[in-house]
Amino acid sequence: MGIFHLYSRALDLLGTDRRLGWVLAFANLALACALFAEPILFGRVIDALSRTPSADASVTWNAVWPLLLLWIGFGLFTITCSTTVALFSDRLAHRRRHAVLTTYVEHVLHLPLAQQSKTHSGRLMKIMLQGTDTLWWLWLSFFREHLAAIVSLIILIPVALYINWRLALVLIVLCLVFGFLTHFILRKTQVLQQQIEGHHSDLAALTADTLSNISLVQSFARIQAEMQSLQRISQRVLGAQFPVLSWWAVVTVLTRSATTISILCIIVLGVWLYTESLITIGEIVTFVAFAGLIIARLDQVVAFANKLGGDAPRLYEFFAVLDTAPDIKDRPDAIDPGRCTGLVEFHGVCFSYHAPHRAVDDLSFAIKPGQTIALVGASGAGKSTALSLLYRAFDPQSGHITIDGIDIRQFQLTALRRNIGVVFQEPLLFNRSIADNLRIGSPEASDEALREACARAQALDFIEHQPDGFNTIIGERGRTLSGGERQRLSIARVLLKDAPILILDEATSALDTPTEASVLTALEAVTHSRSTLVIAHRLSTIRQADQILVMDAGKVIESGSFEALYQQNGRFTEIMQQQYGLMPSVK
């Protein structure tokens, strides 16, 4: 994607403001034309004064005042048009910035976990903020300055050639010099700019990673080590940045020299042409004014090229994220079946993160509404992966999963996930109030429903002891709460969602024994009318499961009830021995 393609793509993001963009473009065209009136009228006034005798005031004023009135008219038009362009350009740029930012966030949220995990959240945040800032600047500067500057350069050449082609050649050479130098420096610095932006992204990712793990950094006395890592990246940024700054300093010196030489050439050539009666004094004045005008516009274009060359890598990263097509998305004919009954069936499901090892290998089972199936096994056996396939965090490479006899890939993603409530192994909470966190799955839930769900999850007592109760802000990832409190909020949240299918991924792992017993009682009452899939390392929590699947290396190696598996003296029995030491009673 070249610079001009990047520029045009940014303009394509105008969306609903495209019509306003066209209006501003025509206003810039009119403004660029009007700006040439001043130097031309100035030259005409000089010629009028030089032709009329100074002693005859009436003759002089009769020759000059129509030009002055016309000059005033163009001046008023320029002021009005410039003000209008500036006002509406600001509004357009700010409005589109927020619209594109929203689009970016929505796009990232739709990307499946497999794709999001490849990029650090701090890097995604940096790409979003810097990308939208760059787009805002691009839209604003384009409609306020650069479009008029570019149009002025296009109009200037034929106008100058019409007035005096000899002096016009000087301006053409000046434009060519500016264009060559800018193109040369952009090519020299493009790779370095990409390296700089890559280092900035690394810096953002490392900083976000460090700040999100402050407790770990402090407890392991890693403050100095983390700072040294940040400083190393900063040195890489500066190492790539300084050569770029040097190149643009050279361009500044050369362009300033070129402008000075051009003005001198216009004056010297103009004097010679005047002595040869090939030009008037007014035309010399006009071309000197033209030179000042074109130099100002060229300075704007060079500054724009410098800025865009530095910011282009940010836009490359931004568009790269926007261009990432979700691997998991709604089919064109996807349906919303409403609330499902909860019949879940896995048919020969296989999934692999990295071939040839399969995280889930030929998994088949069925669960009816009101039943509970538990998945047990060592860490890495594929339990969490198997259940994440149900709500389409990933899609299987072979086999399929159905709910109520319908392949889940035929569901709209929102409809599918609305029917599934998940308690994750790690409690996932926002830096918002307790009430806001509870209402994530059911925004319209009443205060009474919140209290009831929290009471069933054994969470009401500690919530009422918070400074602001349900309105208490719990910090990033619920940091102000204990692990057990965070887990109880997660359970209350899924109870409040009231989905027909429940996934409990180590839902009680952070609870003490008495609280766990109370929560299990509450969950048992809830699961009677729902399909419940449980992942548990504590076997005591799944005694009442209708069926237990023992997994190893992605495969089901044993299945049956708690008592039946206990009697088999197989892998399940081995796990029990590891947990309890002695054989517990199965009664």
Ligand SMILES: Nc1ncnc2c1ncn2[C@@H]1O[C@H](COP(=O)(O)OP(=O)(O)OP(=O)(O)O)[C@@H](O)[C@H]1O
Contents of the next structure:
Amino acid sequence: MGIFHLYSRALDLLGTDRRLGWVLAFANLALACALFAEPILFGRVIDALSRTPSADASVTWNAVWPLLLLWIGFGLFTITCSTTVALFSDRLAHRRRHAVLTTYVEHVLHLPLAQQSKTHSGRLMKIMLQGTDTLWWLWLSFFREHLAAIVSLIILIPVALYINWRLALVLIVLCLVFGFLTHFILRKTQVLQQQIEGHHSDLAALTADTLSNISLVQSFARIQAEMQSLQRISQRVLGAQFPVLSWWAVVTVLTRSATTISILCIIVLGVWLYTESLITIGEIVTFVAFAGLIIARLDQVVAFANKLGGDAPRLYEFFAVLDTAPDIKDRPDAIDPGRCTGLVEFHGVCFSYHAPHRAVDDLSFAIKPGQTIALVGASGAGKSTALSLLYRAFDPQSGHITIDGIDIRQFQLTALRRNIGVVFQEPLLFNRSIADNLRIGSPEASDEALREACARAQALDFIEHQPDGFNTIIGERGRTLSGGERQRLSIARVLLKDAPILILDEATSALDTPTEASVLTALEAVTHSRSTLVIAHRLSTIRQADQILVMDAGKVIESGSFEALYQQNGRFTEIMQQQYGLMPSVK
Ligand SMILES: Nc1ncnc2c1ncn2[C@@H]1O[C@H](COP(=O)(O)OP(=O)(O)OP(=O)(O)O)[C@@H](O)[C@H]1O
Ligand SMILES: [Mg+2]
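For comparison with the form predicted alone, kindly provide the form predicted together with this ligand.
Below is the entire complex, every chain and molecule, led by the chain shown above.
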């Protein structure tokens, strides 16, 4: 994507405000045109003064008055236009920045986990903040300066040629020098600028990663080491940044010199033309003022190119995220079948994070409404992955999953996920109040319903001991709660959601035995009327299941009821004996 394409994409993001944007741009243009009048009027006043005899005041004033009135008129017009542009362009740019920021966050939230996990959230945050800042600046400067500066240059040159073509040639050469230098430096620094931005993103990702693992950093005495990593990236940023700064310093020196030389040339040439009677003093004054205007515009364009050259990689990163099409999205004919009965079927499902290694390999099973199926197996066997396919965190590469006989890819994503309640292996909580965390799946739930769900999940006691009860803010990822408390909140949250299909991934692993027993009794009452998929190492949970699948390296190697499996004396018996020291008589 070239700079111009980038610019046009940024302007496209103005969306519904595009029309107001163009109105402002044209107002600004009118403003820029009005400014040309000043040097012309100034020259005319000087010529009028030099033509009229100084002794006759009334003749002099008669010649000058109309010009001064015209000047006042242009002045008032300029003030009105610039106030309008300043007021509205600021509002417009701020409004659009927030609209684009919302679009970005919504887009990122729609990206499936497989795409999310490639990028650190700190990096995504940095791309969002810097991208929207750059867009804000680009819109604002487009309406306030850039369009007017570029169009002024296009208009000023023919006007200068009209006033005096010989002097205008000097200005044209100056424009060419500025244009060539800017283009040259932009090309020279493009790769370096991209490297700088890449390092800045690494810096954001590292900082966010370090800050979100602060207890790990402190307990492993890693502060010094983390700082060294940070400094290494900073060194890389500076290593790429300094040559860019040097190149732009060269441009500044060269453009300043070219400007001084051009002004000197105009004055020398002007004096010579005056001695040859080819120009009036007024025309020389007009021309020098014109040269001043053109040089100011050229300076603006170079400063803008410098800034855009530096910021372009931020916009490339920003657009790259916005252009990432979600792999998992609603089909155009996606349906919302309402509340499902809960008949879940996996048909030869295969999934790999990294081919050719399969995390889930040819998985087939069925759960009738109200039944419970348990997945057991060694760590890394693919249990969590298999169940995450049901709520489409990922899509299988082959095979398919149906709910009530409908392929889950035909569901609207929200309709599918509304039907599934998940207690994740790692309790995921927001840095919000306990009540807000509980209500994320059922925003309308009453306080009474909240208390009831918490009582069933054995969470009411500890919530009531919190300083603000249900209104207590529980810190990033629920950091102010214990592991077991976090787990009980996740269970209460899913009970409140009341979905017909439940996924419990090690839902009670952090609870002590008596608490787990109470939670399991509560869960039993709930799972009775729901299709439940449970991953558990605890014997108590597995025993209740209608069917148990034993997984190993992504495959189901044994399946059946607890008793039948235990009788087989295979992998399941081995796991049970290793974990619980069970003897065959246990059954
Ligand atoms: N987001 C991911 N990207 C790449 N590989 C992954 C990802 N998540 C899991 N894996 C890999 O897939 C395999 C299965 O992981 P999974 O989490 O499904 O195992 P599990 O049976 O739930 O294990 P545990 O009992 O420890 O929770 C593992 O080898 C793991 O390293
Ligand atoms: Mg797991």
